[in-house]
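Starting off, we have a lone chain in the form predicted on its own, written out as structure tokens.
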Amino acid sequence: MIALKTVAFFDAKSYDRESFSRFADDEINIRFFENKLNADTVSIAACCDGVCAFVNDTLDKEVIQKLAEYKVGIIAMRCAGYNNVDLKAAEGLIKVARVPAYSPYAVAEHAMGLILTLNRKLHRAYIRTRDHNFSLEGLTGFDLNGKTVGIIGTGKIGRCFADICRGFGMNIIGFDPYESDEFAGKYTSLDELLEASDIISLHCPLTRENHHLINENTISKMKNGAYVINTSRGLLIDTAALIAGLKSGRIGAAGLDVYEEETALFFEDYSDEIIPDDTLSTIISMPNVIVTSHQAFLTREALDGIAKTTMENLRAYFAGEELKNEIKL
């Protein structure tokens, strides 16, 4: 039996409370806060034993040093990605754990949903028929069967997405520095993938090497009219270059569940305000672009998987057991 431990849960939403309540126990006291974790809010974690953070929380050197001063022992990331954590600053001060896998199907299915919606103009058709406009003008799509999809990143999510594409009869090619025997497609170089793909879908983690992987240069190598889908991390795409590609017609459509400057906006309701981000306003206004607010992970199965693994990480740490999902440099 371990003594009661307190964990500050940042950027808490109603769906977080619901899923984590199903895996709660009497040994860990979770205190839910709506605030995102950053230098201005880190003091909330004073007197806590751990913090639980998400993709748009800021865990830079300043925040981590403050957490260490408060004697916070663990940062439990309730997500797979950790590009927002300064691991170098955390080394030797605070343990950092993550959820390496929850439901790869959730993200993969959302990526296909973006493709189907963009291609068959379902978003535009929905609005039309609500206004009693039953014209089919401008709603022509194309068969996915026989088209080539290029998958960048063939981890669990990328492989699930490939399996879905195979069900549509698509030709599947992929690029990943770490190739997998379980990938249902053919590996190519990045340049070959860009040149051959009708649809390019990003499923790779964000690293220093692939920051702005989709940029002016890589866009210039794409097949004319190619679709770009991103359900991974916003900084994989140079948004200014993407907009230029959309305007020129080099990119036929874009489906984005993430955005490189999303931190201050996504997961919040600004429907009664004017968004100060002109770039985001521009891209949302384009008829061949769909932006969803980082919701690809949002299924009941994924939320339960995230909560279960996060709580297991916290229990293991507080019990002095092996932290299997610890992130190390």
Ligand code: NAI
Given for the second form:
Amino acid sequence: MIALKTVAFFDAKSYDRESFSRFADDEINIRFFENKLNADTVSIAACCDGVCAFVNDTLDKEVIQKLAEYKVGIIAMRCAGYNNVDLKAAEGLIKVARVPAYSPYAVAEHAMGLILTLNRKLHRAYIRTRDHNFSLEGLTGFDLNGKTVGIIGTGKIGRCFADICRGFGMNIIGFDPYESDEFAGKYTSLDELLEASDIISLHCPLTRENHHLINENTISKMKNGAYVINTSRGLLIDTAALIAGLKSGRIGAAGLDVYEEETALFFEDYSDEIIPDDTLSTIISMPNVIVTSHQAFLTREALDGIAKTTMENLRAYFAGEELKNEIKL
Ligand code: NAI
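May I ask for the structure of the form predicted in complex with the ligand now, the form predicted on its own having been displayed?
What follows is the whole complex; the chain from before opens it.
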């Protein structure tokens, strides 16, 4: 038995409330807040024992030091990536846990969804037929069968995506500093991958080393008309260089579930406003670009997996048990 613990749950949405209610615990009181966690909102956690945060919360040194002052003992990230947490600042002050795996299928299937939509112009066809425009002009795609897909990052999601691509009869190549026997394709260097791929899909975490991995230089090595798909983290792509590549035709299409400046915008409804981000406005306006707002994870199975593991992490921490999913420097 542990005493009732309170956890401040930031950036809460209706789907979070639903999935977490299915894994509720009598000894953990989850208090849902719609605010994103940052220096302005951290005081919400003042009387709490833990916080639960997501991809667009800001867990920098200032926020972490405040949390420690409030005696918050654990940051339970309800996601796999943790590039938004200053682990150095947290070391010795506060535990950080994450959900290392939930549904790799959710993200991999979304990546393929972006490819199919862009290639077969489904987004344009949907709008046309609703307007009783049954013309096929401008909707020509290409067969995926026989084309080369380059997968950067062949971990759980990248491998799952490779299996999906195999089902389409694609030639699969991959780049990863840690190669896996379970990868369905052939490993190459990054340069070889950039040069040979008709479609490049990013499935690596964001690290200090790979910030703007897709930039003017790497784009110049790509095949003319290559597709770029990013369901990983926005900062892997220099968006200005991507726009230049799309304008020149070097990049044939881009499917983006993440965007480098997404924190202030994604997950919220700004449909009644003019958004203050001209770069995002430009890229969204392009007919060969699809932007989804970090929704690749959003399946029932993934949400349940996230809620289950997050609650297990919190329970283990509050019971003084081993924190299996702790993130350490
Ligand atoms: P994972 O840890 O299983 O695999 C990541 C792979 O990337 C590892 O094999 C690693 O060696 C490799 N890698 C690291 N740095 C690299 C580099 N510079 N170049 C090439 N490969 C590199 O992670 P998992 O579960 O496959 O997730 C991958 C990423 O997907 C996460 O880090 C996260 O950023 C993103 N993600 C996005 C979601 C969304 O909703 N859009 C949801 C879940 C994850």
